[in-house]
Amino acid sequence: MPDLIIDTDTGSDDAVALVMALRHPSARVSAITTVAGNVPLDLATQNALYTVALCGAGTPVYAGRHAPLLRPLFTGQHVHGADGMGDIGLPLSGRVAAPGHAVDVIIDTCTRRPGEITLVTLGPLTNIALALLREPALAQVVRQCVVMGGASDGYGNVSPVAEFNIWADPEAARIVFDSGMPLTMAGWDVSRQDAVIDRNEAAQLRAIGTPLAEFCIDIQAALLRYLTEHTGLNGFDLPDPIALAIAIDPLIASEVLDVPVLIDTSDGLCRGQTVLDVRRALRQHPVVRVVRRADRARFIAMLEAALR
């Protein structure tokens, strides 16, 4: 059973993750840490808050880092919704997260249980980077970090070459890919090719007819428009639940590449790309386990599993 630390800038896609997490028979979810990415950081904490009480859990949620290491935050607020749930006029406020900073939460729970706590991340890389500044023997107690982002294909989301989560917080990211901690990487490309979601595949989720159904259907309102003008994607797509599938369940992942993962933090047009050395032209840079495909149907199986 899988024991997991959530790592979140809690959009839309990322509840959806959360929904998954916490419903899943067989997985544990010991802590949800929230970072700025999607949202900022009060939007981020207090929708994880909201999504926590709708699946009736108790799991504890810990606000972390409000911004970038070392530059100035930008949110996916123009794609997600200003709320980073549709703008669908949620209740998201007045709920309090649990005593703690996010970075102390990862470290202290981590290093108390060697090897059984896998991290998730849905955002920015900038929690785990400082929990690694301060603590660089996280990179060896943590039984394994399965991140969403970057793209193996060359093709992003923010720029011609970057994918969100990596562009926001390049320096986190390059401290997370370099630190030796074994990692998944599920690409804004796994997603864009296994785990879009059209309008009548939506419309018969929704027809589940559960609470968590609904919830997690309606508040893609704003991404589907988003998306649907800028990307062609027919229909919208679930980055974060996917990823978040592939941690629960690993066969999810049905094509793999281990490969060095390089992240480059220049100013220019290839800030946040993550640069995968096939020919292993640097050694000395660690190995990630790239997933290149994803087994679309096991995946959809665990969605619906979920909302029911």
Second form
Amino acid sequence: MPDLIIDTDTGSDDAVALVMALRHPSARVSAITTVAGNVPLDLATQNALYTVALCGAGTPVYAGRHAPLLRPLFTGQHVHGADGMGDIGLPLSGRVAAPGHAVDVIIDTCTRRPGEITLVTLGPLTNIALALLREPALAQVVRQCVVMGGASDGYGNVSPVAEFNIWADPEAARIVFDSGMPLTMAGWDVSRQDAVIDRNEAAQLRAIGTPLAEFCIDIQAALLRYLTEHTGLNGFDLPDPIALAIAIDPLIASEVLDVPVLIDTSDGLCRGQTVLDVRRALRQHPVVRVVRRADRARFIAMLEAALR
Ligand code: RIB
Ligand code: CA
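Output the form predicted in complex with alpha-D-ribofuranose next; the form predicted alone has already been displayed.
The complete assembly is shown below, putting the previous chain first.
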């Protein structure tokens, strides 16, 4: 089973992914690293620390980059709530991150343990890009990198064609996707098709009755309001949890396409678009494993087991 480093901008769906990883009987989380995205860095770090404590885990949380490589930070607080966790009044402050910078921890852990670490990225790719810039050999020593990001069908959430994690820091995404690191991309299309939890299912999951079950459902309050109003989804979707689930159990990726993925780093309409070069028109880009569909039943089973 994989040994994970999870890089997260700890919003309400990230937190569910952290619970799934920390509670999985045979996954090991060596470190959690935080990055600005859904919320500013300090909130992402506090939210991750809160979630680790709620799971009774001792996993270290290291803070990383407070902003994208080149662009100003635009958060997703209008989606996930000002605190990123549904604004339901959780005591999300006052915890202390582990000493050390996320980028150094990613480099040191992966180079000390070549071939052992799976990176799972749940937010903008700023920390991973910086690690690759500082230590290009990282691309050769990482077992694999599973990215929640992009949209293989061109249907975006933050813009007509771009998904938030890539749109937030497209330069970082281009560095990561062009690095040659063994990369699996689970885009928003996978979440929208195979990881939407409707109100009835949310009630059933919450009825498991554990503190973790109530936490994982209640913190989706702001997301549910936003999605209902802006996307017409019948419930909330869980993009980070399904990407995490694929990292732990690759069989959940039921349909994949191995293809180069190019990132639009312009400032125009297509900023942050993930373009699949199916025809191989541009030969110098490495191939990425793009997940197109997921085994929803297998994913829900892992989620339910984590909440019990
Ligand atoms: O577009 C969805 C992604 O953006 C998820 O990772 C969500 O947490 C936000 O970071
Ligand atoms: Ca996220």
